[in-house]
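In the block that follows, a single chain appears as structure tokens, in the form predicted on its own.
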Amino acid sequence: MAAGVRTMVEGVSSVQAGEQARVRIGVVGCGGRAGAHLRALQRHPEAEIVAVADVAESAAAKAGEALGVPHYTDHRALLARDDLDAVWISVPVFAHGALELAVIERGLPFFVEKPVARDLETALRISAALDRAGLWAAAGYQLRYGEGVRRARAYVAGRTVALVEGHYWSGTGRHGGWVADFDRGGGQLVEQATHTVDLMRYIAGEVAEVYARQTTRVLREITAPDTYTVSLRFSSGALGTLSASWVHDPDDWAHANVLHFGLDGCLVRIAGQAAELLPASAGALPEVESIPGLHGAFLAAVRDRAALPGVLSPYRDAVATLAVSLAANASAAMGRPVSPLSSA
């Protein structure tokens, strides 16, 4: 047994010492989206944040002081602690790779925000390392946990899907920064509309081929395209379309993560985590059992040392979602259809 795996088994013992024992979390990444995760974990009765880390001293210090825990600017210093049961990673897309591999070497399960990498090679290397170490990881596709999304998925299952339509229109690119830098962020399809791609896969199945176009029409001061259209062919034979744009009003989020699934005589519509069956005469979406949310599912999996079935977005599955977005970027660059399945 590798030293890292041994550490994991010994560390988890505190989680299983009693029903009231909390999962001890080390958090890497304290800016942006990480704030919401820090607040959720801080409030959760089964979690205990024991340390935080961020390459920006100010962000690490602010989070550490707010939580009353040690802070570091190097994730390796955090991983050297002997009181960790798991690691929560919320860093920019370009920062993935060495961090996850170090957590795996330490022998700990981890949560990682989406997308899981900027390039497929990095994601596949991390996935393979998880398999070799006998570890698991969860990804941040939180929409999968929504009751409406799960009701929609239950209804679509076993039915013939003819058409899938999705769009993500926002004004995020207007803010600039690394998100709007194509080399670092991968563009809207990789960094943001990945949620839309993920719900397409989660409900309609794998994507066999994509054919994409991209352009810059308005936001010429950024390096990423501001508009995309993607044609998709699913493994089932269903066809799909995806559009994404950053030229929209940055204060209007009503058009982000909106999807339609065309079935025989009816339509399933999703907007964020809400879902409905149209027309009303078609009936209602089925009820589904209540489950823990993203944070609770991860904590329960660490406590029980078993990622499935509670974790709805395991790392390997998140890699397949990334592959679709990257294939669309490649298709737009080459001007021909690309299969994401060939490498994911």
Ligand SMILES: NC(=O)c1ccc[n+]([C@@H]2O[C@H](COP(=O)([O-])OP(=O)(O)OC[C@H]3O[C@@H](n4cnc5c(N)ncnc54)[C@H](O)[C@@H]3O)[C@@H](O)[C@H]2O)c1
The other form holds:
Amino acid sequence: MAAGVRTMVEGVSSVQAGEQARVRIGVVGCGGRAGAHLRALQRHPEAEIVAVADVAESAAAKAGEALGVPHYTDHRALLARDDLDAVWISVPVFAHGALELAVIERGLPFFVEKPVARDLETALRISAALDRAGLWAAAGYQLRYGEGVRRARAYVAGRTVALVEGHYWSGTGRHGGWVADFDRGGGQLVEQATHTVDLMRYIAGEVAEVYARQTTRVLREITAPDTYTVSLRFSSGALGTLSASWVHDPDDWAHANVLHFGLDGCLVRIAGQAAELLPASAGALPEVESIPGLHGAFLAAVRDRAALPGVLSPYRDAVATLAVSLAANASAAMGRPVSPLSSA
Ligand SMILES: NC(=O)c1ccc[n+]([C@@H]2O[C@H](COP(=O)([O-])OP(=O)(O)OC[C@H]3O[C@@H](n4cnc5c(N)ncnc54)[C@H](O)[C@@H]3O)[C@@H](O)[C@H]2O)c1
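Output the structure of the form predicted together with the named molecule; the preceding block shows the form predicted on its own.
Whole complex next, starting from this chain.
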């Protein structure tokens, strides 16, 4: 079929590009993080960005003009288009809720950046609306797709985990803005170390209880704490410890999202994209099959109308990760252990 010819396949329209149907995407949120998504989607042979939206006219116009597509300042105008197969959402933590519910109302699957909301009630409302509509959504925990993480997960599966250690030390809070504002961003555990929490859950299973402390020692100008420690108890019985701090050098990312899984006689270490089994005499992590990355997995799921198993971070699962961070925030505020499972 000639490029650019629209077809209706079982009620879902798509644009044919040679042999391959391209998934037509509307992008909502054109800020810092969206830049990488727009580039990845633009060069992906299975994607076509048809329109963009951002509440900031300048951000919407810049992205729309760069891509040569219409731009809007209201997501409802974008959703009124009749040529969308899916929506790609990359808005700040505080901006979730009505947006996702409108996408669901429009009957479209969506991708949404992590964390999926600032509060659990909003996330659960969206999750329930997805279920009611028979729709699915993918969250932006892109580290799950990395080969090192998947090799680590394959090794740990079926083995007894005694201890999980993770830390996320960065200088991000120094940049201020909504990220460093507790009410809008939720603090480092919600906005940033959520990646560490998510990998803990992805590899070691559910977290049954957290007991957290928070302090501000250096960044007194921001409204979020600059340092956290969290003690975790996993449903398996394993124990965990997580530390997060924003007082670090903002140019040093070597201590951001580093995890250790303590097993019988060895440990698995994840740092950035790399994973290793230590000591070397313990052998090697297993090989894993190559899979599409975050963008490819989403596009394939839209095309095939099946989120699983390609989408490694489904919305409901991302809600459970959010629940752990929020439980840690609550624990730090109340000074007692909190169960994330009681509310997720
Ligand atoms: N996965 C990752 O590794 C990663 C990395 C950085 C940021 N993020 C996440 O991406 C999301 C966006 O972060 P960012 O750094 O791009 O923030 P940003 O402030 O740079 O950009 C956000 C954009 O969204 C727009 N916006 C706000 N409310 C909106 C609404 N209701 N509708 C449409 N547009 C709206 C803003 O005008 C802004 O242009 C956050 O959830 C953040 O945590 C993820």
